[in-house]
Structures are given as C-alpha cells and as structure tokens.
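Next up: a single chain in structure tokens, the form predicted on its own.
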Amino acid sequence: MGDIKVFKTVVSIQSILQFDYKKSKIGLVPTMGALHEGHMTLVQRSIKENDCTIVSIFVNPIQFNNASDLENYPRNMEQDLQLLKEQGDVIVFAPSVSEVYPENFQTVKLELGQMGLVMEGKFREGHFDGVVNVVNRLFEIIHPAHAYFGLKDFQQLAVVQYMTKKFALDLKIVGCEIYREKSGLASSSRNQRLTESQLIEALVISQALKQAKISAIDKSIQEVIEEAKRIFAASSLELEYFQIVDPTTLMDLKEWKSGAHACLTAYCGEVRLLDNLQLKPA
C-alpha cells in the first residue's frame, strides 16, 4: 500500500510542491475520478517515471455540453483513493470548481482549426474549450515534466499535444496505450453506468474496429467505413460516427496511409462509449 496525501486547495497543492518537492520530477495524471485499470496504468508510467506523481481528480463542468451527462457521470472518491493507495506514493489533487475557476480565472483561447471541428469537435460543441481551458491550468498550477493520458480519447491527446506545442508549454505529453478489459471493451469510466447485459452488447465497438482492421488489409477505406455501419445497424447500439483519419491532422481520408486511425463514438442505452483503432501500421 502506498501513501496517499489529498490535497482540495491551489494553494495546498503549491506549497508542499514548493517545499517539499522542489527539485523533483513531476508527473501528472490529469483524470475525471471514476477510476479503473486503464487510469492505473498511467499512475503506474508516471511512478517508474518521475519522482513524484500527481494525480488530479476534478469533474471538469465546463467540458460537458449535455447537463444531464455532467449530473450522471460517476463520482466514488473513496473508491478512487483506495485504488490509488494499492499503486504507490501518489499525491491527489482534487479541488472545487472555485478552485480551478476563481473569480478571477481568465480563459484561454486556442484556434483549433478543422481538428476542433471533426468528430467530438462535431458532436460535442465546446467540448475541447473546456478541455484546453481545465488542462492548461492545471499545468499552471502544477508544472509537471510529464503528463500522462490514455489513447482511448485519441482526438482529446492530439488537441493537448497541440496545444503544448502553440502554447509553448516546457513538458512532455505522454500518450499511453488503450486498457482493454479481456472482453476486448475498452476501459472506461462511463462503464460504470452500463448494466450486465449492455457490457455484453457494447462489444460490438471493439469487434467493428477488429473488423476494420482485418479489412484494411485488402478494402478501400469507403468499403470499410460501410461494412463498421452495417455491424452497428445489426446491434443494439447507435453509431453516432465511424471515420478514418489522419492520425496528426484527424481529418477524414480517402486513401490508406500510414497510422490510419478509425475512430468512433456509439450509444449503449443512454451511455456514450467512444474506441479507436490503428488499422496501417505508423
């Protein structure tokens, strides 16, 4: 068991940073709580990594454009900090929404261009605003070396590698590997929300992307696309968007190129499940 400390305040967070760890290596794990496997498995890079490990848990209200998606998204801090205590010294960092958004708070405005307008671009209006706005201060409160996120949200770790770059921020953004739960279904917080039966159903996602692979090999990229659709309209799920991409730019392709992404977002009852895939080797 590892030691935990929880720290709610910026400036909490800053002094024992400050004092404490003031020539150490930090890595930040920046998460939404509802913790699982996959998210361990970033606290776990960090620790071999760096030589202190922050781990922020903090519901990010203004990445949310559905209300009821924001209300219903899981919270189990207990939870969450008994997980973490199983993987080794680890500093939580769990503030208010007053604390990341102080009256004061200036937001920041990063063009995004077409990458801020494709996929969760598309369907979640404002999404990566409050994406770039939470993480940005984040880094200003905690000045990380590193900072670690999971492939499943593939277009979100290109929009933050993104904005490293045109921000001129001095880290390095560590893109880690899709968890997989044996079932093939990748780990994801929102699992929390599905029931027995629809974890079953939901495994048509990562079957439709083991299938675009498969087919890659030897079909157009429309064909492809068609065949994900036909998969989804035979299952209980609603495909909300099935695209390959360009893995830098994220936009659509036409022809097959190194690191083709597909990418796509599906509805499990009332649960929105997001997976990608690489189908041509990088």
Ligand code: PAF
Given for the second form:
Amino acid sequence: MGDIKVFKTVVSIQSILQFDYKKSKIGLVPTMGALHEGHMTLVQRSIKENDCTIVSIFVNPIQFNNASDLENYPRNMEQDLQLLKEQGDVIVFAPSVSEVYPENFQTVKLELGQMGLVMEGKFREGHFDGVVNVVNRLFEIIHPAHAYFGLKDFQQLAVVQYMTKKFALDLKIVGCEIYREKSGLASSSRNQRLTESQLIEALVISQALKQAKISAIDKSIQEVIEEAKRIFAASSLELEYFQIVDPTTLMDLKEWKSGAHACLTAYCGEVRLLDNLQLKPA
Ligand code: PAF
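Next, give the form predicted in complex with pantoate (PAF), keeping in mind that what was shown is the form predicted on its own.
And the full complex, kicking off with our chain again.
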C-alpha cells in the first residue's frame, strides 16, 4: 500500500512541489475521477518513469456540452483514493472549479482547424476548447516532465499533442494503450453507468471494431464502414459515427494507408461510449 497525499488548492500543491519535489521528475495523470483499471495502467507507467506521480481528479465542467452528462458523470472520491493507494505513492490534486478557473482566469484559444471539427469536435461542440484549457491549466500548475493520456480518447490525445507543440510546452505527452476488460469492452468511467445487460449489449462495439480489422484485409474502406453500420443497426446501440481516419490528421480516408484507424461513438441507452482500433499497421 502506498502513501496518498491529497491537495485541493493550487497554493498547497505548488508549495509541496516547490519544497519537497523541487528537483524531481514529475509525472501527471490528468483524470476526471471514477477511476478504473485503464487509469491504473497510466498511473503505473508514471510511477515507473518519474520520481513523483500526481493524479489530478477534476470533473471539468467546460468540456461538457450537455448539462445532464455533466450531472450524471460518475464521482467516487473514496473509491478513487483506495484504488490509487494500491498502486504506490501518489499525490492527488483534487481542486474545486474556482481553484482551476479563478475569476481572473484567461482562457486560451487553440485553433485546431479541421482536427477540431470532426468526430468529437463535431458532435460535442466546444468540447476540445474545454479540454485544451483544463489540460493547459494543469500543466501550468504542476509543470510535469511527462503527462499520460489513454489512447481510448484517440482524438483528445492528438489534440493534446498538437497543443503541446503549438504552445511549445516543455514536456512529453505519453499515449497509453487502451485497457480492455476480458470481454473486449474498453475501460471507461462511463461503464459504471451501464446496467448488467447493457454491459453485454455494449460488447457490440469491440466486436464491430474487431470485425472491421478483419474486413480491412480485403475490403474497401466504404465496405468496412457499411458493414460496421449494419452490425450496429442489428444491435440495441445507436451508432453516432463510425469513421476510418488518418491517425495524424484525423481526416476521413478514402484509400487504405498505414496506421488507418477506426473511431466510433455509440449510445448504449443514455450512455455515450467511445472506442477505436488501428486497422492497418503503422
Ligand atoms: O480524458 C479525461 O478524463 C479528460 O478529458 C481530461 C484529459 C482529464 C481533461 O479533463
């Protein structure tokens, strides 16, 4: 069991970083809490690669474009702290909204171009402005050497990498593989909102992606997309999008290329689930 220290204010976390961890290499794992095994793989990696690991737990209101999604986002601080304790020594930064966004807070604007207009950018207006602002603010407060993000949020990782380059930030963004349950379901905080039967219904997501990878061997992109749409039409999930994109620009592909990636979002009841899979080797 590790030692967990929790800080709720910017002043308190900055003073411990300045006095006790001045020369330390800091790893940051930004989260919105409701932690799961997927987060733990990020935490483990950070513990291995840094002198000190900070996990931020902050449900960022400005990245939600839907009030009920924000309200229903799972929160469970006690359980989160217990899970983190099992990983080793971790510092938790769990600020309030007014700590992250004080009255004099100046929002940053990052022009994302097409990357910000497709997939999540198209279906969740303003989402990436919120992500860019909170991640940039966390970087400003903590000054990590490494920051860890899951590949499940494939577009988010691309946006954060782009932001780091554009703002010339002095840190390394580390993308970590998707953690999947034995069933194939990608770990997500939102899975906590699924009923027993929905957990089974949601398996169509990983099954459709696996099928797309098989079909990508000898079918065209259009055929693979049509097949995925048929799989969802025969299920109880409502597909929002299924796209096959360039892994760097996130633009739809017309012809196969190395690293081609399938990205999708589907509703299982009220719960919006996200997943992706690389269909062609990079
Ligand atoms: O992926 C998430 O949990 C959030 O988008 C992040 C990166 C913590 C920013 O709020």
